[in-house]
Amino acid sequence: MKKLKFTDLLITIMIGVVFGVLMKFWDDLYTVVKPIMPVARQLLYGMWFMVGPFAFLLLRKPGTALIASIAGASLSAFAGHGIEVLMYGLAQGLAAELLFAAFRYKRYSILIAGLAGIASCLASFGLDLVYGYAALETWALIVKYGLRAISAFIFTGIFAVLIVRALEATGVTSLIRPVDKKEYTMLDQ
């Protein structure tokens, strides 16, 4: 199994930082659309689950999903969202990491990345229960978190995989991870 090198760690943290900045702007968008589509805005929520799976898909090494998620959450916490965001980053990154570990870090498909996003969504739901953000009627819980799970799959499975495929097609990722034919083909599974 490939271990993280120092350069991998730096790249993973940079991915987390970039996503942390994106999350700040995404939070603004999420707030703006609240009056327009109060329930349907849950379909935008998957962006907050994307950093860990994206980092793993890019580097394909154990630990990247967790580290990137914590790095992104750290920036978000520093930007004013509070220490609670770090707990979400830890839980979401750990859930994605465990999902990739369950497949021995050898599957990079849309399905596996999407499932990693859903695992992050479930971890987030667990923390929402702890913090009291999920105190809703059963039907409302199902709608809210059902939409979030769909969004998680779309952002982490479809968008993240397509972005990584596009980057690989340009050859940019060969600077951080040489891609052989077998790995490129695995994205199509």
Given for the second form:
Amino acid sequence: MKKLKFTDLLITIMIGVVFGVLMKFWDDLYTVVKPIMPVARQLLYGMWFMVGPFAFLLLRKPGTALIASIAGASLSAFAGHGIEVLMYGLAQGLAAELLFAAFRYKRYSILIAGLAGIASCLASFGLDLVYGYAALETWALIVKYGLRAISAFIFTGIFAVLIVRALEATGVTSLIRPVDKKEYTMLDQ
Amino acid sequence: MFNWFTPKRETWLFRVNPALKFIVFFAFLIITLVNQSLSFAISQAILYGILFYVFSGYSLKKLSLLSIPLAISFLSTGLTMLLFGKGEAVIWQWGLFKISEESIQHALLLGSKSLSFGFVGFTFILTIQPVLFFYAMMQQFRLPSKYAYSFIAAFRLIPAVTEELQIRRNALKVRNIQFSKGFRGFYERLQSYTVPLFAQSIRRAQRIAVAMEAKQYQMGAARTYYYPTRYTGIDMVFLLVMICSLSSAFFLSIYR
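Having seen the form predicted on its own, can you show the form predicted in complex with the partner chain?
What follows is the whole complex; the chain from before opens it.
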């Protein structure tokens, strides 16, 4: 598997930073959905799991999910979300990374990306459990984390894949990904 | 914006090696996270509160401004747990809302934890210079320079990213773009912001990387530093003070 070059690394961290900035502004959306708050809040939560899987879908190299997740979290931490998001970023990124590793970094489908999101969701649930958030009534727990997992799948699977495809259409990904063998053979014809 | 972060006076915390400070504070966060004892959580919150209010060196006005989000997070984390938490000894119930002795305890535990997180985080952010932090991570903790420089470079681009986001927002507003309702709308919103933003940021990051390599930035090469960071006597004092105060907070919470 290809190792990360300096360009890849800088782009990965940049993606994390852009997501960090976006997440800061994403808070505004929370206010838009205020009337239906508790449910909608959980359904929008998937955005916070997106950064790692998104970076991997774009660069397709090992390590990117983890690094982008840490970068996004450290930006959020500096932007005033509190330094504990670093722990969440680390755990979520690691979970997504492990899931991609389980498929030997060779699968980029909606299903796998969505599963990576759910893995991140599980990791954050684990941390919440230790933190003490999870001492809720069982019904509240199931509703909260069930909705969150659904949202994770939608954001990291469907939305991330669609956005990466839209980015591919802009041609910017040709800066990152190595040229295919197919494209070389096209030159010979 | 960055002027805001100039302290009124530079306390001893500013002179501690930033990387060492990060490691110690991160350990504090993990201790706060795993701790389940209410009295220890409260004494930790008090300890970190002293760090924040007394030793961060900022004016009371700024500190109280920063306390607002802390108070909000204390209330919001506590309140949900108070109303929906598990518990047998019910004190008050109304529909789905239920307050019990256990849920009060849990709410206080969560609230103190979130206060501790807030105090530690703010104290760290207020008393370091980000660039020196990365330099210290490279020099004292052997973080590969490619990571440190990538972080520094990417962080330098935050103002550009925020500006682009504002421009994009205004452009969408001027064109009176209407988004659909429901999840589709969220996707449309997300896509219309992220695609131009990412395209631009990826191009920019790639150009910077190429420029750095053209100027002989080599991954993994041995290097010298413009800002040397090292351990000094104050680091020893810092370590000792932190260990002593944390352990005294621990013992006080046991033998009250």
